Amino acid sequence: MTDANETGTLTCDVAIVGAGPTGMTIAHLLGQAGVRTILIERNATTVTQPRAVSIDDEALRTMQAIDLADEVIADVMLDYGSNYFTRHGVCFAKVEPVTREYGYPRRNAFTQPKLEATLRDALARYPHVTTLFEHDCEVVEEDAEGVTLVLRADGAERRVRAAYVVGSDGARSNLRRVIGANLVGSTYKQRWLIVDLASTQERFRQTRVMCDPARPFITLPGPGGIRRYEFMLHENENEEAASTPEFARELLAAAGPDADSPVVRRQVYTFHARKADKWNSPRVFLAGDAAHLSPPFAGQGMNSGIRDAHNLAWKLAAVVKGRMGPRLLDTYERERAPHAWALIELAMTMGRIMMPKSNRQAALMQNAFRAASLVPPVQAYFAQMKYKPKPYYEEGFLAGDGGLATAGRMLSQPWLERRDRSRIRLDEAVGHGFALVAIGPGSQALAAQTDVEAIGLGPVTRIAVVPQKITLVPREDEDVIAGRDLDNLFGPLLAKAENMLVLLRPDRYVAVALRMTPAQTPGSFVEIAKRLVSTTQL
């Protein structure tokens, strides 16, 4: 439980300001790790109106990591794509990915109020996580030993003392101002009208993207028969007029069959493509919209915040628990900022496709997509969303790649078939901490021979994955979880090395990868991992 000192100040290891999806995900991950956490939110409850509507495979994998995948997926419409249409209603491009590299469909629809309610209710699992709703954070004072927060609730002042603070307090982040960070980037001059419907008459299951210079719009399906429309506004259409029921009905009537469908929300938005020029002070860290703002065209705004959460939370837990030194926290921005910006750039590119400035520009672009569809590799590049930046860190807490191009990447999540023919997902075998993953025909022996305790990370789960067509060896290594790669997701890795060892981080990224050769042994792997851990010490 959270403690209070003699002055009545609440004390904790980590305080989180902002209880949106990013903040609550961090709270769950810290709660799992046994970190004393206080989650602070100025509103009385989580959001009740629709906001983000797309959750991807990486974010669902994080929901799996906090043991909430089933609960979240119960309110999700899994596996939909996007079809792009000309102004005449002719489809010129389809994006309908079928791969499940990380264990889940790449595109899925959800409702943010239901997701947030699920995250909020499940926090009750952790006795050492305290939630303070209706508490406004007014003052943040950082010193060499920690951070003092002055909160106000019902007119009364309350103080919190934390070793570290996370600012997941949204686009207008006060914590961003506290650490002296500024947003850099651009704001779209176009304004968009968002119309959320409680039910729909539209039966097209995919997202429909109308790339019409006269009025670009998007219509997205949602779980339970709901639907969202997003219409670009013209310069002469003022926000007050565009927010009226009559204006929305007119646009809906022109777009399809939903003119009379019940409207839940109408909202005019201006979109941003910006990120903070610094993500942290020594003890205060930004995450989610506080650190970066993305246009919605790639559906990655909230998903990038979930990536921040998984990256930052395990590092805070490792430092607070004394398993690694505070320099580990220096890798947070170095890893996350480039990837977050790559996805913002993707969203801007997709926006240019959706919003051609003239009929001529639209025709040129759409003809180029038609021509590309005639070349199978190019067609697959778009249809399977291979253009989406891979979850990959070029620098940070990673080492020992040896030409495998694996360290710093998120590891695939295959189904594993065990000796008794039962099946288990890789992450279910990994658990919540670090894991040694041996891959290849000799993986069972390699996993058993590797002295993971010597790395100095505490308990490390040992997993052996043999290729799809290899039979498991009947070994009696009780501390090695062995399985066959049913999906052959590790096939591309084994094309580069017959056997390899991987140190998998809690966020499912590869910290160390090493090809096994006569010169590179399990002992070599352990030494590389030990050196990496030592770099986190002051």
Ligand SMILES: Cc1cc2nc3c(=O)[nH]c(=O)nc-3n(C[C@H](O)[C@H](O)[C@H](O)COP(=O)(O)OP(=O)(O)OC[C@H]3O[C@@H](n4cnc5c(N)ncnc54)[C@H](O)[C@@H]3O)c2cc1C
Contents of the next structure:
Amino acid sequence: MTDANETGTLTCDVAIVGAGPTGMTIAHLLGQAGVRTILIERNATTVTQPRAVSIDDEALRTMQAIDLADEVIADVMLDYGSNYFTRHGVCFAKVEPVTREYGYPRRNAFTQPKLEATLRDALARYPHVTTLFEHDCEVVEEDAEGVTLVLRADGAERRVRAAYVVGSDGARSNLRRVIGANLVGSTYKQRWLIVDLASTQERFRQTRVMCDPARPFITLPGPGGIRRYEFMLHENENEEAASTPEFARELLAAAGPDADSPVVRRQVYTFHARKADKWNSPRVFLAGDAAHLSPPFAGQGMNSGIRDAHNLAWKLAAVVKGRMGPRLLDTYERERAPHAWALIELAMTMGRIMMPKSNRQAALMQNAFRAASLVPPVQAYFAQMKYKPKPYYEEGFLAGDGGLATAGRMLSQPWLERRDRSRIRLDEAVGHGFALVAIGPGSQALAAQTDVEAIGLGPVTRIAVVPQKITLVPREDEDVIAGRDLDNLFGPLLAKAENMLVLLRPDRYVAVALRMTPAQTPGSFVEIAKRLVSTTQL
Ligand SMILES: Cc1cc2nc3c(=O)[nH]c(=O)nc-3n(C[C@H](O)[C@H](O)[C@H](O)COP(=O)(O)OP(=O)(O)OC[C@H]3O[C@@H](n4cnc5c(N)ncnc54)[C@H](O)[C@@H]3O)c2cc1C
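Given the form predicted alone above, produce the structure of the same protein in the form predicted together with this ligand.
What follows is the whole complex; the chain from before opens it.
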């Protein structure tokens, strides 16, 4: 259902250009928030060729937020690690995380075409989200009140008028050019050959990373018995020669048992480590590959785009619905750009480990890893992926919490046990909007006493979480959902404070956190939250 004005121009609150994983996730989140949205895509359908292969726990949590976790996970191989090998085939580092801090395994194999198809089909749930496939966005004109888009569809011109526009139009983004942004960073001089197989003879369950200076390569398992190989190419191997079936067969034969496995795709790629130097004009916002490009060594390009989507969508919804002021949108780049860049830097570091320049450099680095793995905390640091930048914003829509460093973090997601012994995940209790999460033995009373309506955010769900060790879960009333932290994920927080109050944003990040000392009351918490909300007004 789309509105059109007297000139036939389609009108909406938010138009999204580009139906990749980033744009479609934003469309879901806006649809859920009741925002009139138009999603524009130049292709007839979503991608059919394999691209990203690794989806992380944070992205799965966003799929949970758009009520698609089960559908997405049906096509995912959950929970696999990666092992790093010397040129002699000796494993020198293992990354096999077992933690579930955000509710899901940290590394999971998926296929982008299946994820995109799931996202696309499920958009039909929202009558106020219109999808325009086979529409190329050619012109973008921004003025003080909104943005006009000129689209080309089957030779004819159509116009869309929106209050805000999201440019999730990929690596070659036209909207990036329109807002006058440039990509900064670098491009890798090495090219890589990607070979996707329909089935595999390789029985190794983890990602195998061969850090052989002569020919680094990676092989990753996928759902349904598929497999990907990524081989670094040498400078003298030109793209034409490297693209032949014979060349791929030769590399597969040297790599292991997949010499004769069925190949579905071969493609030569050059990788980039870049980000836009500006992420928005007043009314046009870049997201996903349009805003940042990561080499694939950390498997984070799409995952970063999904983080952008969750961050930007609730802010756009709050502003177009008039619940918060437009200054809220200024926090988007401030929060997202440093984090996206931290993950690009991680990918570059992993690239250096995978692509040692000489046998001597490889031996030095690999021996250092092996020695370090004898020290248990260092071993755990790698195995549990503690090197991955935390989902944490140092500044933005958040209020400091006296050194606790909880504000700005993605809140852990434990299973909660309710008084009737039923179990619920934290985010199921939270729902889709803001939530007050009281944590600690006194959480039930604190949640009940906090006047969340006074914060001015509209409805806020109240949740009380008691520590794992407390066996008697408080009785619930109609205003407060109560549960016991079955996984003890809030244990580390409670080591610093007996009770805490947290204002949780719709993207599961902490906006306000307050340690409840005798000097602090629920009233002081509400005052901090009100001050934060007032900063979004012009
Ligand atoms: C080989 C390879 C391996 C990768 N592995 C991983 C991985 O393991 N994990 C991971 O997280 N990421 C990985 N990535 C990165 C990931 O694929 C991308 O980051 C992701 O697809 C970006 O999503 P997006 O929605 O931002 O952009 P895209 O998926 O590029 O979507 C942009 C869309 O915009 C449309 N569009 C563009 N211009 C217009 C226009 N003018 N009008 C209308 N529509 C337009 C395009 O047709 C396209 O559908 C990998 C990438 C490659 C190439």
